[in-house]
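The chain below stands alone, shown as C-alpha cells; this is the form predicted on its own.
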Amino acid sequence: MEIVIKNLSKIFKGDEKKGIDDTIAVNNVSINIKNNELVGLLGPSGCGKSTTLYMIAGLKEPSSGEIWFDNEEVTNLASEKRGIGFVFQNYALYPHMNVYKNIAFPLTNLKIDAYKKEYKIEMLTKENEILSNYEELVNIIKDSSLNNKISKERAIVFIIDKYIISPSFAKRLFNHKLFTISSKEELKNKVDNIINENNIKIKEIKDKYLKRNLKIDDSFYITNLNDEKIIQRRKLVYDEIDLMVREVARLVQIEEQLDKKPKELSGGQQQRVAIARALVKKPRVLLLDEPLSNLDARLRIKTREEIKRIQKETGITTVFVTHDQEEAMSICDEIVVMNNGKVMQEGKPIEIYKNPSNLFVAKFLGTPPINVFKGIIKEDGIYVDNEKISSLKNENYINKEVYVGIRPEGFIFVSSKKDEDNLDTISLRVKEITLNGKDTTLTLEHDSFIGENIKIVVDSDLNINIDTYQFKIKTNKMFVFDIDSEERIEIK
C-alpha cells in the first residue's frame, strides 16, 4: 500500500474572545510512503507528526489537503473504512481480558465482505491429509506426554502448533484415540474408515450443492455452475477469529502468553500485545505513535528490532512516529524530518546524516550532536575567528558570515602547535576526556562555538590531555549553511 499526502495541513481553531492565536499543527505538508516500507516521522515534541499520523489514521479532520491509500483518495473517509492498524503511546490494552481476548476484540463484531466458503469440506479434506501420515499425528500426541502421561489439554496444543489449526479442529484428530491403537493394521483399518466416512461426508455435502445449481471448486470457495465466486457479508466464525489470533500471536513471539492478563506482563510484552491486535485485522497499513516511549533503554533495543522483524515479515506498509532520531535511523527505510508542522528533508537516514538540507536537520541527526561554528567564507576558503579551516567555498558567499557545521567524526588530530606544516586547522581547548573503548569522546571549546560544549570523537590511542590542539577538518564531515536561511550552502 502506497500512502501518498498532498499539501496537508492542520489548523486549531484558537479563542479570539479569550486573546487565543490559531495553532498550525501541520503545515502544507507533502510525503509519499512507498509500499511495504517502515517510514519514520522525525521531530521533536510539537512538530507535527503525530497529528500527521492521526490524520493519516482518519482520527484527526485535515483543515486542507488530501491523504490517497493507492488510487483511492481516504481525505474523508471514516478511520474504521481505511483498513488501518493503530498502535498507541499507552498500549491501550483492556486489563481485565486476557492476552487472546486483548487480540481476538477487533475481530468480535467485525463484519467483512468475502467469498463464500464450505468450512465442513475443508475441514475433512484437511482432517484425511492428516490422517493419510497417521504415525506424525501419534506421535505428536506420545510427544506430548508428561511423566508418561497424555494430557488432552496439552495434545491438543500440540496439534495446534504443528497443523496451524483451530482448537475445534484439533480436539477432533484428538478424540479419534488413535495413540492408544497398538496394532498397526487395527490403526490403519481404522484410519481408513475415517477416511471413507469423511469422503462420503464431502459427497453428500456437494450433491446438495448442485442440487442448487452451485458447486465448490478446489480451494472449497461456492460457485455458480460458471466458477463465479459467491460474495457474502458476515461476521467471522470462532474458527476463523481463533486461527487469526493465534497466526499473530506466533508472529509477533507471544503465543505463550496468551492466558495471562496484560498486569501479568512485561512493558515489552504488552507492547507486541498491542501490535499483534493492530495486525490481526490484516490492515492495509500499520500506523505507530511513539510506541517504544514507555519501555527502558535496553527493552526500546529490542522491541524496535522486533518492530523491524514484523515489519518485514508482513510486508506491511508501517508509519513509525518518533521523537527518538537514534531509533528511526535504526529501523526505518526512510524518516521524514519535520519541524514546525513542516517536512525539514525526506529521504534514507544514511542519506539525510550525511547530507543535510539545513541547519535544523543538521543539528537532529547524530549523537553525539553535530558542532557548530560562526564562520566567514573569504576568497581563499573558510574561516573560523580568523583561522582558515578548509579551502573550500561558494563565490556568492564571499565575506559573509555563515553557520560551519562539523560532526563529531570530521576532526583529525594534527599537534599541539600551529604552524607552517599545519594549515586549514583549527585551534580547540580540551575540557573533558572521556574513554570509550576504542575511541575516545573530547570535550573541548572555542570562542566561535554555538551552544555549550564541543564533543569531538578521536581513536583513544592518540596521548592528549587538557590542552589547546591542532585538527584538520574532514571535508565530508563539514556544512556550511545561511545565517539567515539556515539552509544548506554548497561548497567547492
Ligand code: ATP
Given for the second form:
Amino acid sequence: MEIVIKNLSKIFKGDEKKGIDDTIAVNNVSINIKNNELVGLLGPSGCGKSTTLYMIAGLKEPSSGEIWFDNEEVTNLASEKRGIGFVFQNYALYPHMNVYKNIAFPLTNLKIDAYKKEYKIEMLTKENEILSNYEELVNIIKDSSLNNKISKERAIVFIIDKYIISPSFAKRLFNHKLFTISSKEELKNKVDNIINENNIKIKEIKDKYLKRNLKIDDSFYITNLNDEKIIQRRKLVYDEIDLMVREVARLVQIEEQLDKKPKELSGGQQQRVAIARALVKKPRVLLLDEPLSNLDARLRIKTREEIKRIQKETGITTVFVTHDQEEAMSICDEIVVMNNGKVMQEGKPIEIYKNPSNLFVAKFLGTPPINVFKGIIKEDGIYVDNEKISSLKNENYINKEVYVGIRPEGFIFVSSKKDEDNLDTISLRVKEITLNGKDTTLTLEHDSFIGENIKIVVDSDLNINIDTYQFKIKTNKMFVFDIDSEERIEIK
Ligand code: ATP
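Just the form predicted on its own so far, so send over the form predicted together with the ligand.
In what comes next, the whole complex appears, and the chain from above leads the way.
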C-alpha cells in the first residue's frame, strides 16, 4: 500500500502561565511512501520523526494536513481501523503471557467477515489426501524419533511443520498409530478403512446441508444452491489463530520459543516477537519506532538484516524511525531525512549520499562524516584559505564565502608540494594514521576546517607519515553550499 502525507503538521501546545512555548514538532511535512517499500524516517533526536510515525499510526492527532493510505484518507480514522501493525521502541510485550499468547493476543477479539466454511469436511478431505501417501506420514513420524524412541510431542511438531496443520489435526494423524504396523498389507487395509469412514462422514455432513438447501464447494465454503458463499461475522476459531500464529512465528524465526515468557528471551528474540505480534493481523502497513535501539551493536546489524528480509518476504509497506544513518542507509529502499520538524531530503540512500541537497543532509549521512571547510569562490575557481583547490565555480557566487564539503573518499594523495602539474590541491597536515586493512583513515588539520578533525580514507599502500601533504579533490565528492541558507549550489 502507498502512503501519501500532505502538508502534515503537529503543534504541541505550550503553557503560557508556566512560560512554556508551543512546540512545532512536525512542520508542513509531505512524503510519498511507495507500495512494498521499506522507508526510514531518519534524523537527530527531537526532529519530529516519531511524531510523524505516530500520526501515520493514528496514535497522535495531526494539527493540520492529510494522510492517505492508497485512495482512502485516514487522517481522522481511529488507529485500530487503519490496518497497521506497530512495534514500539520497548517492544511492550505482555510479561505474564508466553510468546505464543503474546503473538495470538491481537487475534483473540478480532471479528472478521468471513465466508462460512465447513471445517470438518476440510479436515477429513485433507486427512484423506495425506493418507493417500501414508508412507510419507509414517516416515516423518519415524524420522522424528530420538535414540530409536518415538516421542509423541516431537512427532506432532514434525507433522505440523510438514503439512502446516493444527496441533489437534496432527494429534489425530499420530493417533492412527500407523507407524506401529509392520505388515504392509495390514497397513494398507487400515488406511483404506480410515479413508472409507471419512468418505462416509463427508457424505453424511453434505446430506445434512442439502436438506437446508446448502452445499459445500471445492474449497469447503458453504454456498446456497446458486453457488453464492454465505458470509458470517465471527471471531477467529482456535485452529485459524493457531495457523496464523505459527505462520508468523516461522516468518520471524521464533517458532522454537513459543512456550517461553518474554523475560526468558534475548533482546533480539523479544524484538522478533514484537514484530510477529504486529504482523499477525496481516496489516496493510508495518510501523516501527526505533526498532533496534535496545540491542547491542552486533545484534543490531543482524536484526536490521532480519527486518529487511521479513519486509521483502511479506512485501508489506514498512516505515521505520531511526537516528542511525548507517542503519537507514544499509536496509532502506528510501530515506526521508528530517530536521527541526521538516523534511530535508527524500530519496534512495545512495542518491541522497551522492547528491545531498543541503549541508545538513551532507553532514548527516556518511561515516566518517563529510569534511566541511569555509571557502570562497573566485573568478578562477574555489579557494580554501589562499589555496585554489578546484577550477569549478558558480558565476553567481564570485567573491562570496561558501561552505565546501568533501567526502572522506574524495581526496587523492599527491604528496609533492604544489607544482605546475598539481595546481588545484589542498594542503593538509597529517596528525594521526589509522590502518583499517585495505584502507587507511587519516586524521588531519587545516585552519579553515569547521569541526574538530578532518578524516579522510586513502589506500593502505600509500607511504604516509606525520607531515603536510597535497591532496587533489574528486569533483563528484565535493559539494558547495550557500553560507546562509546552507542549500547546495551548483558548481561547474
Ligand atoms: P527522538 O529520536 O529523540 O525520539 P524524534 O525525532 O522522534 O526524537 P519527536 O519525539 O517526534 O522527535 O519530538 C519532536 C519534538 O516534539 C521534540 O521537540 C519533542 O520535545 C516534542 N514533543 C514530542 N512529544 C511531545 C508532547 N507530548 N508534548 C510536547 N512536546 C512534545
